[in-house]
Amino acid sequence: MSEDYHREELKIALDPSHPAHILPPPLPCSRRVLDIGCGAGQTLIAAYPDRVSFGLDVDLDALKLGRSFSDRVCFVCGKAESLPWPNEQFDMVIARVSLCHTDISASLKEIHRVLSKGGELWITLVPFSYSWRKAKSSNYRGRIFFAYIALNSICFHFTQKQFPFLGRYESFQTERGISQALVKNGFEGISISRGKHFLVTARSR
């Protein structure tokens, strides 16, 4: 993503009134917060400015600049799959419209170790209809992208499992597909809201 993406999304993160505006609750200032897929750390920035957070993401480049946003987000440059903490660390983790990119049964595992217990998940997902515009919009290499995107997305619906396409991995998700995800993976507590944003809570057990 580019620098200016990065930094419309902290406008948006600052904003309230935006459309696209969403955060994670507020926490006690004692509580440690991962965002999974940070970008500049946003999120983190917006919701959080007050503790020391952490953020992760594969894009170096986003790392970097997130570090001239702020210097409370401890960046770390990883994979949601493979998380390079000890277990049970973190109260809450966040990841807004990132793990649609990643192996989400792999992903939810790794969360649940590295949260404690009790701890919760705060995610917003992609629905089929956000995956279709693109589509609608792309060229006949993005309609392949898409079929396979759809097929991802079937499977996971029915199998939670996920198979990655050129090393990359995305799906769209459904509400069955993600509840079973997530008790599969040592979550309860599971609320889903399909408002303005898909969004997904849960409790590490």
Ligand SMILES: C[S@@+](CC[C@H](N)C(=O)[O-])C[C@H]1O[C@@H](n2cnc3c(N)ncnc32)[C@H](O)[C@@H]1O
Contents of the next structure:
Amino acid sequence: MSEDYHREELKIALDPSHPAHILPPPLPCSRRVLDIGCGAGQTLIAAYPDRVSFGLDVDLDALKLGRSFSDRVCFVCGKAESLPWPNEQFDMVIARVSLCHTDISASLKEIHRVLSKGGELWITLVPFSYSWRKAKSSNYRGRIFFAYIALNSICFHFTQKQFPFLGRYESFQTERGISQALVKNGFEGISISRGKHFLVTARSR
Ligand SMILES: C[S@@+](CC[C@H](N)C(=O)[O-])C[C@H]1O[C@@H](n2cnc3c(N)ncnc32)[C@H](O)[C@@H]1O
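Got the form predicted on its own; could you also share the form predicted together with the named molecule?
Starting with the chain above, the whole complex follows.
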């Protein structure tokens, strides 16, 4: 993602009137929060300016940009599928439109490991319509990539397993696929909302 993307997303996170605005719920200051695929930390900066929070991303440039936005976020370069923290370190894990770029079951397994028992998960996902809109406006390479996304997403829907293409993962999600993946990876109290955003919350068992 480009620097412009992250700057724009920070504006969106700070502007409650923007149609794409969505933030996780407020939490007591004592609760430790981790953002997976945090980009430049925009969601943490807007939602939890009252504490030191943690953000993880594979994109070092995004993290460096984030450092110029805030010194209250501890930015860590790493992968959602292999989190560099010991067990039960966090009370809340959030992921805004980032799990769709990862092996979701592997990421959920890791998220469950680093969450305390009863810890909360807040994620936004990507529906079929979003990927389809992107594919329709892209060139032939984008359409070939969409064929991979579609197959990978169907695979996730039925088996909760995914496969990479040219070293990366991407998918859209279904309610069935994500619910089953959450249950298999130790979550309960699953709630799914399909309004303006595909929002999923759950609790670590
Ligand atoms: C669409 S952006 C979302 C960024 C931010 N959460 C937001 O709401 O603007 C997806 C982010 O996921 C990151 N990402 C992709 N694959 C990842 C992985 N395996 N582990 C951690 N982060 C990943 C990307 O680098 C990118 O910053």
